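The chain below stands alone and is given in structure tokens; this is the form predicted on its own.
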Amino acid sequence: MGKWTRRAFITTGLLAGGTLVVGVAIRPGNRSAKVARLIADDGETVLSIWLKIGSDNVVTAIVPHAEMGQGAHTTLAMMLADEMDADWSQVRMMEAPAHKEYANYALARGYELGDMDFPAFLIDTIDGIFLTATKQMNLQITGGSTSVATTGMIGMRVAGAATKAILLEAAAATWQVPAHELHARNSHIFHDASHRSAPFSEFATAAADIDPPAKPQLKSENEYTIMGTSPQKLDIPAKVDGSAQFGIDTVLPGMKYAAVKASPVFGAVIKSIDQSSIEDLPGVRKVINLGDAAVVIADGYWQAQQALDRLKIEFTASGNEGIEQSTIFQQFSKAMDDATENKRNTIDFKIGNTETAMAESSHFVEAEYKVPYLAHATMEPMNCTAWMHDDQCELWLGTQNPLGFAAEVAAAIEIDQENVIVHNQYLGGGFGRRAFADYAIQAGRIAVQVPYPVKLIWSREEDMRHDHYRQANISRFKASLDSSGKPTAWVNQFVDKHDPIEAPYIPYGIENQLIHFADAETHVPWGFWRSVDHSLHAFFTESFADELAHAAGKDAYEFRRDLLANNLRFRDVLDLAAEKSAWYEPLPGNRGRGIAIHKSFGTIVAQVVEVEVNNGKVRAHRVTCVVDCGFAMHPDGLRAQMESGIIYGLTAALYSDISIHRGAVAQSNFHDYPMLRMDESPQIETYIINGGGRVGGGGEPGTPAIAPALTNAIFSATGQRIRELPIKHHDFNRGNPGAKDIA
């Protein structure tokens, strides 16, 4: 999948769309029949391409959504369910299927518009452009933390509500009564005045002939059954059980399996394969030459890995081989100062007059910060299951976008889309790395050249050696205090500028402002990583923010708050993390707390650490936090993704750091890309604000704030600044200096 920006979907939808301009609207209308044939069995009616009702009254969910933990099956199953008024015990879900009628315009729609009003006889036009659009981009992602936001509030929402309306009109034509006088309950329509009550199975196949309307009436919060409950999630019984399949889990009739090896420098391609090593090993299949990777075929996995250990792999030279991590930081600098030097920055937002407020103080504070690569490490290793049979290619995996995958393997197999079908299953573990196709073109370009199907697997080496980043960076902050110690002027720079576009912005109410970046690129694989550019951005801005309140000889949650005085709902959340904290409380000598707060993905996100420093060893004790994500739809799924987001948060910041060594990846595994252990995790709090508005994610928001609350606690415990990332690099037996603080 490349990366989609807002200039993508508005230059896709423009070019899909374009006859909108002169007046002719593009309405996707009732879609229903179009895709009957891929979700319903016998007994069963469409009345949405979200949701059918089977003859035993069963409600089902089509989400079109990966499943990898975040419980977005679970929580757009409700939205839906509670605008239709169903019964909750009798709705099951379904994952909608790689076809085009699923791409995910809502959440386009949604990205692109918020939620914006707009009267009926439109909506129908602007969910055709997007829906055209992102076919066009065969865009069907789960990431970003949208589905709640976007699948949920604009397609769910909207589908249960239209299915009700129509449901309670084909009753009233049925029993021939107003449908003023009829309401639905429990997955039934009731009629008081006669006493008489139906399924709504009763009315699915009189209903489905009805156009849905545009723009039904949604419910208030106060009208709320399902939303803003916590039942439980729906595939957590077979996660329990052990029957949920994943990718992994695939197992088919004269199945072999594949083991990869690509270059361990990025961009170096196949020179050779020597298989004189391997030709007595037994169950060994095939060994196929794919360019850029070379691969092993087998009985078993086990023994196609060892052969590919042995197996003689000579590589181009790609003229990377002399690049090092440190290099690559030289790499950063020289361009920021390049860049500075010759006025070349791209400015990123700027309001007031930065350089006169500065020459009007004489009072700064300047820092640097940097961070690593991060790789995924996700649970479950990359792997895809591929077999091609009567002129289709079939694949089993997990994934993050099936229709953009079943779009590049047909591109790079050379076979028409519609004849590449995804199984997409459970993910073990996702943050963006499933949204790259990378693995599933390998395994559909082993495919064509065998007979059988293939499950690939990539090695814990491979998976670490071949990820798709989180860039590194560098983060330069200046900024002028008065005499009161109040922030007159805020100037930020970096490099390399990636989604979304308002991670490096601040909530504070400062004047002046000026965040600007230069263009750095390097030979590493760029992806999306768990809260993508907030997950660096923050621990660079809550850690000056600390900065300046120490220089200010401010508390450092107080400062914050000062600085929030027209931002209430950020003040609201700031304000319960101290409390729910104990901020004031005394700690002993050795422990400290450390106070952040960052919005993404419409969710502001404040965080509390408290850390013990201990024989020159850090031990997060205990995390408060506090999330506004307008209203929460599932509060236990909130709860638990706050939880995996402040865990993912403080294995990076403690332990994660890839680095370059003569232009590969250094680490391999989790000996020496550890991951924080059961025994070292914190107790977590999380509180929940209803603060209204637009609802945010959940997914992601949880990771941010975290690096810089626990960097920021170090310090209240020990008087020693973290700059850089991770923190095991350094050394607590021994100080550091502060900031440059220019009085």
The other form holds:
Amino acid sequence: MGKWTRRAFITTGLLAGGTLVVGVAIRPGNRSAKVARLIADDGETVLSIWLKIGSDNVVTAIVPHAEMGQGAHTTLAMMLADEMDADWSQVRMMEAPAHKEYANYALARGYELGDMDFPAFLIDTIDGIFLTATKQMNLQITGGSTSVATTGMIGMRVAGAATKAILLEAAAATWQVPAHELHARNSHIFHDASHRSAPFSEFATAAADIDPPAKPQLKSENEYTIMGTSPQKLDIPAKVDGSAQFGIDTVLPGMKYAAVKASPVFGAVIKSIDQSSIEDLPGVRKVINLGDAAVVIADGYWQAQQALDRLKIEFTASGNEGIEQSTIFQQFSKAMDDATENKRNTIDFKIGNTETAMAESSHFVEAEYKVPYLAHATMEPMNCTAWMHDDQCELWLGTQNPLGFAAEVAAAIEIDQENVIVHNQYLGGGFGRRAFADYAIQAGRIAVQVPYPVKLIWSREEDMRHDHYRQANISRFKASLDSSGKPTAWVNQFVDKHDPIEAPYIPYGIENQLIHFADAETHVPWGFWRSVDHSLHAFFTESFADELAHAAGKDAYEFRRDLLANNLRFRDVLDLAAEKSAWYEPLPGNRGRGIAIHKSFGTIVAQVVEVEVNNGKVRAHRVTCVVDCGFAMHPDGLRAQMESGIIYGLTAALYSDISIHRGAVAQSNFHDYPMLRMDESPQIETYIINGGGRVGGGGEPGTPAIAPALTNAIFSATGQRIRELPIKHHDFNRGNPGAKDIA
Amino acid sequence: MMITLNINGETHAVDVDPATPLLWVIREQIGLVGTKYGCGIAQCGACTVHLNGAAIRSCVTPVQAADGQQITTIEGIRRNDGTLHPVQQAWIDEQIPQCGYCQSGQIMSATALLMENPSPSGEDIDRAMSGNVCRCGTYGRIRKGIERAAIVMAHEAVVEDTGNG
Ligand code: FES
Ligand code: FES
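With the form predicted on its own already on screen, would you show the form predicted together with its partner chain?
Following is the full complex, with the preceding chain placed first.
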């Protein structure tokens, strides 16, 4: 656990596994001059790095997270404001500048608290060097659904409470009254006995000289006044009149535009560029060879892209040119067969003895599932504006990891990280994609070659073909059932494991379990995609659970419920989902309901989908969603995140398929990587359970369970079991073979 | 080639290749960046603007086709008194935007729909809005927002009628 040091601006602690984590900054005395300069306007006193109080008594919460639409800014500001007893209408928020002092230690801590090792993907963001105590200073990531769960709970609330405490102490000293006679409300401090009151701002200067308490008293749930309510989100007004500034909206004097084409085959490099093919085109300024990508700079983006499309570029062969999607799946199957044959599977989770249990059974169920690569397809394609001047590289972009980006760009262009300045803008979608710095590195490498600012915009085609993809995978299962239909053993094998560790684990009370995997790396760049490994494993495990229910001759809901007898929190979520979806109400012949439950990022979600399969077309009509994230800080925001996660997951389940052809991504735009649209969008009802305990994430947990809930519903409507996504590849005018039920 | 664009009631003369998509002229020459690029092939609706009151995809509309025509962008749909259009207000009331990137296009499609059809059915909404992708999945809220705006606008129309009568 971290230790609070009395004067420390940041608290630190060493965790099992050698991970250093750091707590919150509340000590004004230690703030660095650099940070104060970045956030303090004239007449304002910086009380802590998480907030400032202006002379107009406006409290500005400084949120160390990017706003990607998940409402982090609002929710975090609420947590801080509530602990301070601030007047919510007088609370503003700003994103913390990308500076080391703002490093988001909470992310590391979020993973630690989830009983996980430090995730490997973060290591890459910091220059490939293994994380050490000092290197952790470079973390400022919005991902892992941790903003509320960790930054909020550990950072914002403590900062708010500590700030209130020093304001009260400052007021007590000023008014010469005992501190316990004072109370705070609506950004004012009151002394009832003498009928005095004054705004926070009056004590800001005095408070800046007071040591904050080592452990400020946090409110209990019944004292909350802002947390648990749903004030309007602070970022929304700017998003209805076109004034919200996204990275792509950056305009600088003298700015030019760049279009880029990287080698379609991952791993290939440029052999030659024939510039003569575009030399006479209007507006073209420069052609740049980045080694693995060609860039055209022009006066306008369209001119740049047109010229790039005509530019003759030759790529060298990388050896990956023969790779097809089918060969990748063959590679996975072979790796799994080999690992099993040679007993080389890596054991992921094991309890009991599956071999013994299976030897005692005569009823087995086996199934194999397959999922494709997926692109993020954020609505705003990757882009970054870069300007190299006065030995500094300034970047304007949307990023989930401003500090990591600064470090990576600095390394790529060989300048000091202090000289890379990241101006983070609104993100037109993140979903994990904007944690990878490739587009910022390209922009930086372009900027060092020209004297003017350049806005690099990836075409949608470039964005889709050069993503960091959710992995394709195969997952195999075998289970045994006893004579009453209760599962006695669960064996699961898949390929390649990323994060989070618990993604393939099941909540069910099955005494003997073996979960293991084989390694089968491919040349396709991996990336964390909304809910990361949960997005595939929930489909696998919850499909197979459904197959077991069917094999046992039981109702899909009741079968799960029985196995959750020792997992009551899951059971409550499942029960409410069944109740609210009217699980037992009969449906017309071509309709069916499917249920699934999964926990990710500390949040349990159950979903019931009501589907209609008509003339070979699948249509999800209704989704009932129940979520328990401990405590919903902003219930409407949580509902919005569930709706968003559901549509994201439904889109993937129904349509999304990134496939490899001749070593490259075959898809290029929304015509061949289609999106769910308004006319196919189901009615979604979300119910919230405040189950207590540690607060879980909200941005990702809506996604994992929706695919299996949908395919389980299709099974109930048609008897057809979907074992391979996306659903669009299945023909519903024909049947397919059922699970191998070896009785 | 010189092209005259009337955008949000203001006239601009721009010297561009007539084949340039209107989207890029609006964003780069005129400097109105509320209109977004999402796909460039009329598949996502992020670039939606009004051409003589109808919703069009500016990413596939050559600027030449807009010469001398009335163009409205997200920056131009506020009421004359500066207040928000009922659709914009409904977007706030229903707390619709998440990342917000698609929302200029969504609002432009929704305002065009309500101009043409003041009380759209569910199917009308589906038809008018299915060209606009929202990767954040705000469709359910958008539907409610349009229904809310339709009610507000119908009420305004009644007030105006009786006021004038
Ligand atoms: S950018 Fe025009 S429809 Fe997508
Ligand atoms: S709000 Fe993000 S794409 Fe629609």
